[in-house]
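Single chain ahead, written as structure tokens, the form predicted alone.
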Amino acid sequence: MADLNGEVRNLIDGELVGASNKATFENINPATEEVIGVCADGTKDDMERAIGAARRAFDETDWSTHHAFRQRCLEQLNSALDEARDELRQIVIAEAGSPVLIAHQVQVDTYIDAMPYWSDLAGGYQYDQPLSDTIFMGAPQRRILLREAVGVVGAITPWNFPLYLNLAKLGPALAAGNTLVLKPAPDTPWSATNLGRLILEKTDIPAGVCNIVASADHSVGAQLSADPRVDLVTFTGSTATGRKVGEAGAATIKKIFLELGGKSATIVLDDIELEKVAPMSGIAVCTHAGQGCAIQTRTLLPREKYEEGVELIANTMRNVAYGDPLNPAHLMGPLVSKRQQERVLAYIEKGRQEGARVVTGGGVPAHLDKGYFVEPTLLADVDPDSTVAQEEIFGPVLCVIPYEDEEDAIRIANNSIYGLSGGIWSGSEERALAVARRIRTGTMSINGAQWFDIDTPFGGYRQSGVGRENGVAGFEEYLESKVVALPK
């Protein structure tokens, strides 16, 4: 792989500065387990200096109101960001493990192409929005709604889709006039440091606006949460660790804006061919080895054809490709840590002790002897309420089980603490979208249709979080309403 050149220092103040005590942490390639680099390990101090920059920045400009500036500094972003897609790519590619492939869709590209419909909203949106005139006590009034920035925003986000989902809050939240302190995953440090040199070297955005805090200490991107100054959090990563952000945020009764886990459930209904359907399920709990929220984990057979769907799917997981991420031909690369592939081992060996049927896969890979790998893994007769079907495993690994009528179906697909996706297989469009609508989910994809994009606003219900993410919606998140009265 060519030089990463990934970015050491963090964000801070409108400088690029090492940690206030010097220290680093290891930046490791999950496919090689190589050291790749470093990363100054931020500190206490340094999430106080970051936070203390974000909150004069937003009380003493005018970056909250000054929308057409605003806008040019995220087109300015936005050309940076598609100068530097290469180098950002392999970056990527070398810290998260994502497959090449990948990595020239969602994790990367789509995203950077996408950026333009922020700085677009961030000039472009009605923030002084006109109510109906009314009449108090026999005077005619006129209202406004004005939507103002929330503030200061503190944003914490993972290791596997990890520069795509720095955008996601650095975009709108900026273009809305917030100012940011970015905490990324210790995973995947150098997807958000680079984005801090862009800004500094490439961008007139002020100093203090935008703060990023790498940092190997979980606890540093907790001040965030119980910090009075910061007006917002928002948090994308697990049920367990949203908990934890909401209580800290409660004592404040700050903004909570949570993207957290999913066990989405695919219904193959019986009126559809299962040859051509079934082993889509295989393909995509592979993809990116299993580390996404919103893949569908678990997938519910007719009963009748039960046996047959385990099949197509085990045959169809046996020959997916997977190693390197380097090589276009794998859909899989490694789990992102030693930490990640012994939780995900661990689970399955948890899925076997309660019943389930190891179909294929099951342990490590036999012929790569490096990376934290785990083999494409189908688990057969999954009791609906056992821990590997109700709780998020984050890894290659597909839970199959079986359904007596439409009915059983939807009482299993909604038989979780979570709702953030789904998908439904049918012969009918009017029958799967019937099904669609009592399935508690935030987005549902119905005989393969792909619902992401810039502008669809994501999230779940239930413990799969609060708020929604992306599209006009995820802006909004980030404003705070204002009505004015005045006579008319």
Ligand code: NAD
Given for the second form:
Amino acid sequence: MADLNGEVRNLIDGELVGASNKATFENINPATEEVIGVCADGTKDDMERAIGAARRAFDETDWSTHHAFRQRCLEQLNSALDEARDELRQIVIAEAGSPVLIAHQVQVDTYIDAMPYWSDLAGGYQYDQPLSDTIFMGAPQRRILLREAVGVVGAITPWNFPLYLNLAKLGPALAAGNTLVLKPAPDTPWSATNLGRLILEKTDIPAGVCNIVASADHSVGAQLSADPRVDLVTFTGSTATGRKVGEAGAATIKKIFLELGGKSATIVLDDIELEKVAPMSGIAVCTHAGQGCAIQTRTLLPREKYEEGVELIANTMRNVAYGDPLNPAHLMGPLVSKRQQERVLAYIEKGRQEGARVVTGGGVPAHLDKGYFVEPTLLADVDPDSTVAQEEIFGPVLCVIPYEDEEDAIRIANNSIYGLSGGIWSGSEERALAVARRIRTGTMSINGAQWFDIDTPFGGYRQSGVGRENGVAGFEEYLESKVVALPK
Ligand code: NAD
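What would the structure be for the form predicted together with the ligand, rather than the form predicted alone?
Once more the chain from above appears, this time first in line as the rest of the complex follows.
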């Protein structure tokens, strides 16, 4: 692989800097287990300085009120991202183990293409919104709703779609006039630090407005939720960590915006041919080795077609091409780290112990001697209350569950602490839509249709999160509301 040009330094207060104690941590390619380089291991002092810089930039510059300037700066960033596409793809392949197949789509290009949505909103959003006139004690009143930036935003992101998720926070937070401190996941630091380099070298975004602090120490991220100078924390990651962020943020009554885990269900109704369904159910769970929060990881089949469905889906999964992420035929690369590989294998073992049948996969592939791979795995006869049906595995593992009738299918689909995504297959769109209305979840797909676009408000019901990312609703998460009344 060519030189990745990974940025070793963090962006703090308009400068690319090493860690205050000069420490670095290793960036590991999960497909080869090789160290591809290092990154500054941001310290508590570095985070302290970054938050201070963001606070000053918010309080002492006109960044939050100069909408046209922000639009220009974000347009500069869009151009810089456009030129850097190839470099950013190479990084996401090397540090996240992402297949090149999806590096050209959802990992990198989809969100770079979407970025003009945010620069346009920066300049074009109606920040002053008239409300209806009222009469108070006989006197007519005029009222205006002012939408204003919240202040300093702390953004914390995971490693599975690192560039996408960094941009999905940075784009709307800056467009709405906030200043930002971004803390990326330690597994994928360069998908953040390279953004810092582009911001510094290719844009007029003022010093302190955008700070990026990579660190191997999770508690450096925790500082963002606890610091009283931070007004809003936007977090994407696991539900367990989301809870901690919420608890820490409560002490200073921050706005907390959470995009968390999922355990989404596909319901296959009894009026559709299984041949249409099986490829999608088997392939989706193997995409990027199942490391996607909205992937449908439970498939519910009607009892009378259960064995046939299990076999069809297993056949699809047996034929999934995987291995070296640089091979364009591969749908699936490795898990991001040894820790994740061990975690996924432990879940498969737990499934076995709880009575699930391993129809295909179930272990480490024999043909790959390097990399944190797990075989595409289908678990059948899964008890809907068991651990593997309830907890997020975050690997290429599909749980198949039989149901008795439509009511039973809806009940099993909703039997989850999560509610992020889901799907329905049916010969009748009307019937499918009626079922979709009864599933407690933030997005639904009928007969394989895709809901994603930059204007889609994405997020979860229940413990899959609070708030919505993307769309105007996502932009408005980063705005406060102030009502001003004037005599009429
Ligand atoms: P994680 O929760 O372990 O870590 C996420 C981030 O939080 C990392 O940057 C980490 O350093 C930081 N962190 C860890 N402890 C912290 C603390 N106490 N306070 C503040 N920050 C802390 O998640 P992960 O393993 O990196 O990512 C996988 C998870 O992300 C899965 O659960 C997946 O479903 C979820 N995810 C959700 C979405 C969504 O939009 N809903 C998208 C992608 C991933």
